[in-house]
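So this first bit is one chain, no partners, the form predicted alone, shown in structure tokens.
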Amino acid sequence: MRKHVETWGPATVANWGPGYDLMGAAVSGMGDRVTARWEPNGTGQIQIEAITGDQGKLPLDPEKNTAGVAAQEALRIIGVTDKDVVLTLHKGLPMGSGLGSSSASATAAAWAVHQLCESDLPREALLPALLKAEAAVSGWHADNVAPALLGGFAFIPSYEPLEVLQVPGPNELWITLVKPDISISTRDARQVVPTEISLKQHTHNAGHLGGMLISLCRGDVPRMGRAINDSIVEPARASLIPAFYEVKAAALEAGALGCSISGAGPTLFAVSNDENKAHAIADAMVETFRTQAQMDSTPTVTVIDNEGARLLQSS
């Protein structure tokens, strides 16, 4: 066994579209890390030793931290009864910023403590320990979880069981991330999503996902980009962000090809096939922010992260 590990959870782009609680991906540059080491004589239990770049927010207490669930479901699944595991979480996400800063925290710590252990298990087995650390906070879902984890597009089709099924992202397709000076809760923001919805509106959502799909399988970007339409979910949370549909069309104007809401919001993002308009479209959502809603917000361009969580260094 290793005795001191530091591992990386990267930060995710849930409800891809009309993806809700189905679609996720893992982008790059943006993520939380987590230390981890053994504390001998111990009883298979998570410590929570310190926590950096929460401004004090999150909790110590490992059964009220997604770090600390994520680790204490991994060490069960792995079997570790005899040793406690010592955690301390660097946050690089922003709390309520829809960027999946708790399954990051939740991906890096229970890779950590797979990484601890030398264990051989799959990446996949890791999954319902980082279920349970989000029902902890948001609720049982997997789009945020599954991508930090396994990398590329994560697309869920079944919760009963659990099947997740992996596309990885095109090399051409760059993503713009906007995020307002706001912060939403997950909670607040699937309260506002309704529980019935029309026939017209199931098959909008489900006709744009299937093409998504077969799009990002084809690795036809602008395809892609058009799929991301939802008719369900985005229009119920819109009034939750300061000049959405304002920022929204000015991102199509800037030629973006596609953009919606990442995972609860408050950011936006939108998809291109060239850097330079990825630039070009995060500047227009940044002065539509300031123009329309009086509101700094903070820009992002970047690209899928493919490879998920991982290991930073071992001693």
The other form holds:
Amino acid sequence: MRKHVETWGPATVANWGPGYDLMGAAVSGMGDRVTARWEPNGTGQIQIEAITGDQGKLPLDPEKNTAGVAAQEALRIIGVTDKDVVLTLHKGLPMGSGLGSSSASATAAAWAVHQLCESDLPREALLPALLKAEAAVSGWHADNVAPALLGGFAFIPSYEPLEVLQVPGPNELWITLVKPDISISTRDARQVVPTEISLKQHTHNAGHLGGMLISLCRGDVPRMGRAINDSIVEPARASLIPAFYEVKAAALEAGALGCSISGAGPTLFAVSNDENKAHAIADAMVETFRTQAQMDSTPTVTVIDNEGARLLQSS
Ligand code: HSE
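Mind giving me the form predicted in complex with L-homoserine, seeing as the form predicted alone was just shown?
What follows is the whole complex; the chain from before opens it.
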């Protein structure tokens, strides 16, 4: 067993337009870090000794914190009962941003326990722990935690039983993320999603989701972009984001191949197959938030993270 580990859980873009709760992808360069060490006098419990980068907003109580819930469940799955684990969580992601902040913390924490124990369980064995943690704070959905853990794109064809299919991201896929200066709680944003839809909406979204998956497997980024087309969730959530349709139109005008809400929002994501274009799209979106909503926003240009949860250092 290791004495000390530091791990990383990446940010994720969930839904990808038509894939509400069914599809997400990990993105590079943004995420949360967790450090973990043993407390020898224990009984298999998780303690959180500090959280940084959260402006004091997150509770240290491990039962009320996504990192604590995930780590506790991971420790139970691995079967440690004779000592405790002490965690420190370093938030790199803004909360309520639509970038899978709770999932990144949960993933980094569960992976920290796995790596501290030097467990030989496959990554997938931690998925139930992550799903439980996500459910504790936002809802029963795996489209952030699965790609955060496994890397690349993750598709969830079934929740009962839970099944996840992983597909690496195409090389030439560039992602522009623009987060306006507001936050939205995922729990609240799930309340506005319709619980009943028409057959027309079903065929619209199922068709585009199928198109998305086949295009992804073919590495056809322009075709993927066209499949970012959602008749159910985006229209229901658009009003939560000031000037949503104007900013989306600006992204498409600047050359984006597709654009929608990242997870529960308010971050918007836009895809392209050229880095310069991805930056031009970011500029257009930021400018439109400023002029149409009088709102500051933060742009990021990134690519898919095909690795997922990882060990940063250990002793
Ligand atoms: N599928 C979830 C939702 C993702 O849209 O509510 C939340 O990050």
